[in-house]
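In structure tokens, the next block holds one chain alone, the form predicted alone.
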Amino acid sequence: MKFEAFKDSVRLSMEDICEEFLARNRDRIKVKKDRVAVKNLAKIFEATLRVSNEKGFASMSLRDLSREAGLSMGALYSYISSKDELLDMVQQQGRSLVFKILGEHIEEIPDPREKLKAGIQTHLYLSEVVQPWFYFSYMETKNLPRGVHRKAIEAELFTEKIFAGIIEEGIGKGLFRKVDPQMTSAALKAMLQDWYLKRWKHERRRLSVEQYAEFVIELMSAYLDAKEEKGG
């Protein structure tokens, strides 16, 4: 799939993301009008990602956020009660986004080789569409409270487990050579993260997300190819 086709298929906007968040967390939001709530949640999330990715979430005060989002402190407290709650909200929605879209793009694919290719493309394309969200989720995990931090780590391992499961399936069908699925998926995840954590490096090389996806797919395919094991 081409990147533009992916963007058209998922049609993600901050308001789309906030509508989904509001539907799953209606009891946490004090504002009754959905349209107003979605609009202001979008302002809050956008301001959080913008300020945090510039100077770090720990250095951002709720007053900074209020000013950046264009909301009064009273209005802000209608959506969040603390920075810890805000951090949990952003992390929660980021995880939900990845699980939903990754699942939608791979669950119906029977061939492990094609499933792995689709998973790599989807993860990279999604991280390009909502790059600030991915960057925030990775960089701020260390600042999470203990319970929320555990959830973030579990989410990180969950995506690795998805790729490990695909690799295990491919090995079982004789399509992939015998490798350690967990270590291979961990190495793959590191390559996927490199795209959104070190954008400057790839921009300097004038590398598109499609080119990077193709490189990662070719690298993993060559490493996993069962023919290589037989030939060796």
Contents of the next structure:
Protein chains: 2
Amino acid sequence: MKFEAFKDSVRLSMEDICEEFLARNRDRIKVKKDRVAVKNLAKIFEATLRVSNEKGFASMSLRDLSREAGLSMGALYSYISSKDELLDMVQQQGRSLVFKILGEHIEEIPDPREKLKAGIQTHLYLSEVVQPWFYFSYMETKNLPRGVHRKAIEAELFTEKIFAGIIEEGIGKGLFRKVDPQMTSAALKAMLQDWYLKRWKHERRRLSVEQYAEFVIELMSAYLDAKEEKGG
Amino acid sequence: MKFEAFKDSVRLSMEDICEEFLARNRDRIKVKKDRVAVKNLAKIFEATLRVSNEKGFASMSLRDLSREAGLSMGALYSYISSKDELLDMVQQQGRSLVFKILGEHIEEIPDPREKLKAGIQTHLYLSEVVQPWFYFSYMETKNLPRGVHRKAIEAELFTEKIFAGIIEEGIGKGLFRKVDPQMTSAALKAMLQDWYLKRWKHERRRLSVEQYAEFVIELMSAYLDAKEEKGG
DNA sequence: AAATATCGAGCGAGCGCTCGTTTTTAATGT
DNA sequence: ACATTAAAAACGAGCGCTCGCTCGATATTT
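Show the form predicted in complex with the DNA, please, because up to now only the form predicted alone has appeared in this conversation.
Full complex below, order starting with the chain above.
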């Protein structure tokens, strides 16, 4: 699948995301009119991601956020109940995005080779479309309070298990050689994360997400297909 | 080289590191007696890394640091001139560590294959010995003020260029197939970074740094040695 | 007893957050 | 069409507190 096709098929503008968020969290938003709420939530999320990804969530004051979102302190507090809750809101929405989109795009592919390719592509394409969410989730995980921190760790392991499962199935069917699925999946994940963590680098190099996806798929294929023999 | 041998050959206890730091920054430490200065610098660096890596540098107050290091606010300010400078001190010392050790361990190896292996091993072993420094450098880079931020980015590209250079040389000598050295090096770097960024994961899995090094070397070899043919 | 090192209360600024007030919105009666 | 009005939303000065940082007093070393 091409990136542009993917981008069009998923509806993930900031407003779309906020609409979904509002539906799932209608009770904790004090503002009653959906149209108003979605519009301002979009402002708040956008500003939170922009400012936080620049200087870190802890260093973003609510006055910064208020100014950047174009809302007063009071208005801000009609949408969040505390700064900590805001952190949780962004994290939660980011995670639910991954589950939904990644699941949708690979669940019905029977061939492990194709499934692995689709998984790599989907992860990269998705992280390209919603890069600020991915970056935020990654960088602000460690600062979370205990309970929420575990949720984030589980999410990290969740995607890893998906890829490990595909690799294991491929080994079982004799398509891949006998590698360690867990380690291989971990390495793959590291490469996927590199795409959204070091975006400045890839941009500077004029590297497209499609090129990167192809590279990662080729590298993984080389490892999974290599002959067992160890000649030197 | 085995990890234990590496660990013994490099002298990188907290006191060793602080001694070197003091020598290179004698002018900006107000305390005059070296013995005292090194002892307290060690306390400060240790506490900074421990607290920052737990909750983030921005969220670590100097009162936290003062308490954890066992020094009063006043004493603290005999060693640092501001919180920002402390951030810079830790970053700088972390970087100079990598340059020195990585350079020492690979500069005189002629064979690209062996040089690549040594580079991977050294990077992983070093990041294992001084993990808190590596983790701190990675996580606290984005919060740096403009000028210092560029230094950190250059450092990121520096190590990448080392590996890209080795790969390029290997291709030139016909030892590796014609891959993109820059992308390959970037992917390798992502896997090396994963080792110190996700330590909790690898620890939980009882994975040793030697096992991980072997895995990364094997994966890279599979890619670099693979036949050009693209059969399905 | 002079030099060196440590101490910690205190400063002004800025933090997260609140709440009495003002402005905007939209349904109503004429 | 327009004035009325109550609900809804937005406002921002101000609260208690903690922040980074200073400095005169005190303790330790030589």
